[in-house]
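For reference, the chain that follows is the form predicted alone, supplied as structure tokens.
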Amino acid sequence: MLRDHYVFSNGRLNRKHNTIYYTDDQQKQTPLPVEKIRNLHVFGEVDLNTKLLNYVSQFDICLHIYNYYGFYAGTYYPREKTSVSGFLIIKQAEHYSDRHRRVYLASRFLEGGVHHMLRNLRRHKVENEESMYLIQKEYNKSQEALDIQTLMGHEGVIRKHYYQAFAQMLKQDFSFERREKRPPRDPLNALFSFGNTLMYRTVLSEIYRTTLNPTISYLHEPSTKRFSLSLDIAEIFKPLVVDQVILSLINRKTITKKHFDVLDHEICFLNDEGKKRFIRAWEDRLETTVKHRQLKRNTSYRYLVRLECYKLIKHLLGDDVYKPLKAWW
């Protein structure tokens, strides 16, 4: 079974005898089973060369790089072999350029996200009843939006209500005033930032394995230097995957305040042990399976992301109308 592999320590990655070796600071070599790797995530300071990049390309492995604080820096992904389609890129651009078609897709991404936010809050319905009402009310108003700017305004209000209610479901004292991304200034914001970064990379890795172009998006504005389609699709999955992992880690005390460091009294981030604990829970969550109602077989959360990409492709090609995933289990 393919799985993601994470490198936290400093060292070197190289190809040797038709496999990948990781060599640490003490020159100890560890072979990595290249045929079982889906993505490589590098958090430590690691040297590598083009020989390695050529090799991982043969196995369709994406290489994601993060800085010391766990923030995403960039991705090396194999040259497209069969996963390119000029026809689909044109269709993606047409749906972006047409205001009505763009707003429709953007609204569906928001719809999926709101469904999973309410699903999370429903588990503590008594405490969150008012927040759920306010979120639903704001979402209903968003369905009348005729442009992206208005829709994003509603999305911001929904997120504000959601985060306030989310903090009340935590069993540890994690103070939280508002969502702060750049930089995160408290442990809960650091967890959201780290988890969302992993979510964006997971979505991006699945987009790379389809014919979608990751730079053409609908809810988030396309721009230079970012793969905004991964932000769109991640809206559906963040409450379903990231927020559930955070709730579990905090309420089971798998992660406590000792798993965070603060830089210059401003930037809060997970330390190495905190990252490892988060990623273990993250991988478990992504490999969790549910019985798919159409496919009639067990399907992992990770593959649900890929299926969302396929559904979007069908919509863009006019084969089906896109409807976002809404967890039924």
Given for the second form:
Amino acid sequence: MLRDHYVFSNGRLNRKHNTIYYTDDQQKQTPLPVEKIRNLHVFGEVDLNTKLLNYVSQFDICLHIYNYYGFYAGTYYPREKTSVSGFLIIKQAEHYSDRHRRVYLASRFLEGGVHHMLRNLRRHKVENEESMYLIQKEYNKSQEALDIQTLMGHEGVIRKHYYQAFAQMLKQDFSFERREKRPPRDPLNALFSFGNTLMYRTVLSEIYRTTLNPTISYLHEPSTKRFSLSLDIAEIFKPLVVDQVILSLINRKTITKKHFDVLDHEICFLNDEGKKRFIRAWEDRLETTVKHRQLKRNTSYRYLVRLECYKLIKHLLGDDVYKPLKAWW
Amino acid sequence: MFIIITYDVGEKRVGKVCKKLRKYLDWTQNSVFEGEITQGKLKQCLAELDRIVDYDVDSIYLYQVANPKNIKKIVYGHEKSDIDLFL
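Can you swap the form predicted alone for the form predicted in complex with the partner chain?
Okay, now the whole complex, with that chain kicking things off.
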């Protein structure tokens, strides 16, 4: 029902007639119904003023800003209405400082991720039996880990096996040896980077709508400059959403090599057309619904992310034990 | 719920109704709006229109479609506004 808008052109966003108007560089005005917006994503160079920010806050709309290469730069999010809970922050921190409780949560996040990775590989069973075995073995080892470093080490190995197997599932000739970030050097790495960016900010917008504090995390080390809890929760959803979107885009040839630009023979990134295609597939995927067993109604993938936050809150408050989402469909 | 709203109101009130509806729905053509909306927001929207419109002379038609999958929209000629995620 609510939707996200993506601004790629350069222009101006302002409040007008009690709704939001976008004026592009050709002075063409587009009214956006304010009651229908969930998030605004700004990729282009856009002017805006505080009046707009004020108005956006009243409607709980997050404003995400991305830099020229499509990397996430930051978010303006409404403070006023989102409930804050000091009690929950203290609980969150308690679970962080207690080593056993932290390892429990961290390995649950990993458990969810691994489940979805294996689920992806199982669909191409013939080629991937070996990797599935290796991942399973590594995962079993990780369950005995007593501290985060060991757990992260196992996670790294699992990812390595997974990406190797992933390359075999592609029906287009994309050379892919290993995952490279900062910067991504080939098309597939660029796709992963862009997809993960979208995933992080989707999780972040859902966290903002709960009382969780996005800076206290368990699997990833909470540090300054980043919202690491969204990295934790994204761990479960990355193989489920990002990787499947990428697979279908490549295997259906929706995205081909011409949708990438290379900068200085080094940095590979999606061009505007590529981004648009990716985002369209992305939005479709997030709006896909499945019948939830406990809630007994259709829930979208996007809402499953929110449910994951609620489950975590329940765990932190001691109401319920946290179990990660495992796709049952 | 997917709805289509058409309105025929006195000249003085056309602009006001149009501006109000722009908050909630996508503009399709002159005096026509469409889009998905929740029950609650629709009520809110109609209540706001209530204050503008003079029901003795004006009329607002509301078409509801319970299942948005049942809509097939065909446009002949020039499409006045295409609703898109991208700007």
